[in-house]
Each structure stands twice: as C-alpha cells, then as structure tokens.
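In structure tokens, one chain follows: the form predicted on its own.
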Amino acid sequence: MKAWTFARYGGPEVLEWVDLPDPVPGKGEIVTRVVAAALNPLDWKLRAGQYKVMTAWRLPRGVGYDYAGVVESVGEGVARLKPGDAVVGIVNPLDSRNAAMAERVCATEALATAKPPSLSFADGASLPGAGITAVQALREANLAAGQRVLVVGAAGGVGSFAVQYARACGAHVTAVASTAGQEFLARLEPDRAIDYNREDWKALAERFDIVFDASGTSTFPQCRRLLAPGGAFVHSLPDAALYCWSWWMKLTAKERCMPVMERPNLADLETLVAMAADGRLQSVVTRVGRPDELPELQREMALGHNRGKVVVRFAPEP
C-alpha cells in the first residue's frame, strides 16, 4: 500500500509517499481501507519536530490521525465491527507510527465507530480530532444552556465545531474570525460574529461564562477581564505559562484558566457522529484534496490559510 511518512523533522519537503506492507490487524485492531482522512494542525507540528521529545524514537512515522473508510479485516477480540462496515475512527497521534494518510490504516477498534449512511466519508473523517477537542473543552468548562460563550478562531476546525456544539447545548455564542472567515462563519449561525480585523474582541464590554480560544492567539491575562464571575478561559493549544496560570487561579480565584489537550475517546466520537448524522452539526469541510497535494495542504495550514476542515480523499465514495 502507499502511505505518507517522514523519517526526519522539517518542512513539508520531508514528507514521502512510500510503499509499505499491507497492515495486519493485531488483537483488538481493525484494518480499514481509507476513503478520506482529515488534516489537523498537530500533523504539521509533529512533522516540524515540535513534539520530538515524545516522538523522536518513533521515526519514521506516518501522517494524520482522523479517518473514515471501510473495514477490510479484523483481529482477535474485535466484536463490534466486521469486514465491510463503514467506520469513522482516530489513531492516537503521539504513540503510533501507523497513521491515517494512507491507503489503509491499522487502528484499535476501541477508537472507531460505525458511520451512518447519511454521513459522507469526507464529513466523517473531519469529525474526530477537532470535534473531540471542542466537545471536551466545552464540557470541562461546564457548558450549560443559557451561558454566554466566546469562541476565538471560530472559522478553524476546532472553533467551527465549538460554535455548533455550544449552540446545540443552548448557549449564546459570539464567534470571532478574520474578514476572510466571515462568509464561512455565517453558515454556522452564531448569535454574533466579530471580524477581528475590524473590531478588537479583547476590548468587548460583555462578560462571558466561557472564553474558548481555539486559535492559540491569546493569553490568559489578555482575556481575564472578559470573564464573568466564576467564568472559564479555555485554551486548546496550551503552553507552560498557561499551566502556571491554571495552578495559580485554582489557589486564588473563582475564575478558571483551563489548558485542554484532546484525549481520543469513543463516547465523544459517537456523540459527534450522531449529531452530524441527524443534522445538529453541519459539515465544516471546505476542501477535499488529492493524496499528492498533502505537502502543499500542510504548508497552507501552517500559514493559517484554511477554513473549517481540509480532507484528503484516498478512494472514491463507496
């Protein structure tokens, strides 16, 4: 089979489209013929070496971790899924050489779920990484109906799911994106949209129960004044300073500073798939590329030139 891999850290030029042996499922694993796989910022950050302390010993390694496809074979102990099933799944991006930007992926059954017929493979592939991050971040911030939620980076993958999930839970959502992102943002129907090129969202007079920075462009001190009493600042791209603020706020204040990192989880994936299948989540796929376009797609993502989710198609829609 063909797959995208890299054997050293660097720019998109280190990516290689190589021949690999067809995978064989182990205990609890499934081998899936990939129809579509989605890009995430973590893909290019891993390739660039930003997490080399955790991953260097696994080079060479594959690319991508969100996928949708058709099960071809299953290993010992697999009970929920069988060959021929259409599935949506995720592989752990940090502890696996195997990855989703390939013609086939070998992954644990524990992180895959059946794809409903009403959900396309491209839309299914877009859900796991970004969607799970959004759901977990808002849940940990104690999202509830009637709350006021500010989503920064609302036209990106995580942000676009956060806007929709918060609205589905009954929150009042203010969404922040660039001028170029406003047309895409309008499809998600936030209660209010802010163009950060024209309005300084950090200077808003409103106070919010949750401020969710899905873009990684702000700091907690910049956003603290936006929090209502007892409110939470959530950041999905945390650094050391944010963890220090999180600890300090636990000791000294009612407001919370919450670093959030995605934890692959079947229950959250099933929730997202169900919401997408019944129309509570709209498609956020804005581009479907070819396998040979991956290096350039990663380059554009690193420059912040994408809206919603970008998906690579490896096989025709069955």
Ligand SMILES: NC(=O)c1ccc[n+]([C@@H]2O[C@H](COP(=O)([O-])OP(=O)(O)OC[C@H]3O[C@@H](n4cnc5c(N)ncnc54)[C@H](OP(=O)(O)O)[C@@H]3O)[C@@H](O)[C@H]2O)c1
Contents of the next structure:
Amino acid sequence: MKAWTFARYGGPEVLEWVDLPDPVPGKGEIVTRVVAAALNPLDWKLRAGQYKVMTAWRLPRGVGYDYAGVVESVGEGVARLKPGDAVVGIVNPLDSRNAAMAERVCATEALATAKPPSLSFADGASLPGAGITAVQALREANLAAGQRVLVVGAAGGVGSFAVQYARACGAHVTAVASTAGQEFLARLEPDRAIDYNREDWKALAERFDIVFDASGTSTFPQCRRLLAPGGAFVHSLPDAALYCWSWWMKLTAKERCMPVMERPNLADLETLVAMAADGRLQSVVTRVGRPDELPELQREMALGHNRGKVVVRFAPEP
Ligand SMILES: NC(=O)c1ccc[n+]([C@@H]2O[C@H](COP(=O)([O-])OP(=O)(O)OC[C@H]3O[C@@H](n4cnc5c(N)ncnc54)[C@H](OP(=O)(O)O)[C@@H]3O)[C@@H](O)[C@H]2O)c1
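Show the form predicted together with the named molecule, please, the one above being the form predicted on its own.
In what comes next, the whole complex appears, and the chain from above leads the way.
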C-alpha cells in the first residue's frame, strides 16, 4: 500500500509517499481501507520536530491520526466491528507504525466507531482530534445551558466544533475570528461574531463563564478580566506559564485557568459522530484534497489561519 511518511524532521519536503507492506491487524486491532483522513496542526508540528523529545527514536513515522473508511480485516478479540463496516477512528499519535494518511490504516478497535450512513466519510474523518478537544475543553470547564461562552480561534478546526457544541448545549456563544474567517464563522451561527482585526476582544466589557482560546494565541493575564465570577479560562496550547497560572488559581481564586490536553476516547467520539449524523453538528470541511496535495496542505495549515477542517481523500466514497 501507499502511505505518507517522514524519516527526518523538516519542512513539507521531507514527506515521502512510499510503498509499505499492507498492515496485518494484531490483537484488538482493525485494518481499515482509508476513504478520508483529516489534517491537524499536530501533523506538521510532529514533522517539523516540535515534539522530538517524545518521537525522535520513532522515525520513520506515518502522518495523520483521524480517519474514516471501511474495515477490511480484524484481529483476535475484535468483537464490535467486522470487515465491511464503515467506521470513523483515531490512531494513537504515539504509534509510529501506523497513521491515517495512507491507503490502509491499522488501529485499535477501542478508538473506532461505526459511521452512520447519513455522515459522509469526509465529515466523519473531520471529527475526532478537533472535535474531542473541543468537547473535553468545554466539559472540563463545566459548560452548562445559559452560560456565556467566548471562543477564540472559532473558525479553526477545534474552534468550529467548540462553537457548535457550546450552542448545542444551550450556551450563548461569542465567537472570535479574523476578517477572513467571518464568512465561514457565519455558517456556524454563533450568537455573536467578533472580527479580531477590527475589535479587540480582550477589551470587551462583558464577562464570560468560559473563555476558550482554541487558537492558543492569548495568555491568561490577557484574558482573566473577561471571566465572570467562578468562570474558567481554557487554553489549547498550554505552556509552562499557563500551568503555573492553573496551579496558582486553584490555590487562590474561584476562577480557573485550565490547559486542555486531548485524551482520545470512544465515548466522546461516539457523541460527536451521533451529533454530526443527526445535524446537531454541521459539516466544517472546507477542502477535500488529493493524496499528492498533502505537503502543500500541511504548508498552508502551518501558516496558522486554517478554516474548519481539511481532509484528504484516499478512495472514492463507497
Ligand atoms: N491541547 C490539545 O490537546 C490540542 C488539541 C488539538 C489542537 N491543539 C492545538 O490548538 C491549536 C488550534 O488547533 P486547530 O486544529 O483549531 O488549528 P487550526 O485549524 O489550524 O486553526 C487555528 C485557528 O487559529 C486562528 N488564529 C490564528 N491566529 C489568531 C489570533 N492571533 N487570534 C485569534 N485567532 C487566531 C485562525 O483563525 P483566523 O484565520 O481567523 O486567525 C485559525 O482558524 C493548534 O495550535 C493545535 O496544535 C491542541
């Protein structure tokens, strides 16, 4: 089979479209013929060597973690899924043997769920990484109906799911994106949209129960004044300072400062798939590329102004 891999860190030019042996499922694993796989910033960050400490001994490695496709074979002990099933799944990013940007992917059954017919493979593939991050960030911030929620980076992958999930849970959502992101943002129907090129959202007079910076571009001191009493600030790119603030706020205040660190899990994936299948989450796929376009798609994503989700199609929708 063909698969995208890289054997050294660097720019998109280190990506290679190589021949690999077809994967064979081990205990608890399924092999899926990939129909669509989604890009995430983690893909280009890993390729660029940002997480070398965790991955240096695991080169060459594959690319991409979110996939949708049709199960071809299953390993010992797999009971929930069978060959022929359409699925949406996640590959563990620490698994260097297997990845989603390939004709076939081998992954654990525990992180795959049946894809309902009403959900396209492209939309299915768009859900896992960004969707689970959005759901976990808002849930851990104690999202509840009637709350006021501010989502920054609302036109990106994580942000576009956060806006929709918060609205579906009955929150009043203010969404922040650039001028270029406003048209896409309008499709997500936030209660209020802010263009950060024209208005400084950090200077808003109102207060929010949750401020979720899905773009990871702000700091806690910049956003603290936006929190209502007992409110939570959640950040998608926590650094050492944010962890210090998180600890300090636990000791000294009712308001919280929280890093989000996605934990792939089946229950959240099933929630997202169900919400997308019944229309509570609408499609955020803005581009469907060909496999040979992956280096260019990663280069564009690394510029930091991605819209919704970009997916690569490896086979026609069955
Ligand atoms: N902690 C975790 O577990 C976890 C999980 C997933 C993702 N992440 C990280 O979270 C970040 C976002 O992920 P993603 O998948 O949503 O990325 P994405 O699809 O590339 O979207 C990033 C968004 O950030 C917005 N943005 C850029 N500069 C901004 C600024 N100065 N102010 C406000 N918004 C700005 C961009 O919108 P405009 O064009 O409108 O500026 C873009 O839509 C990435 O850094 C990713 O690595 C972390």
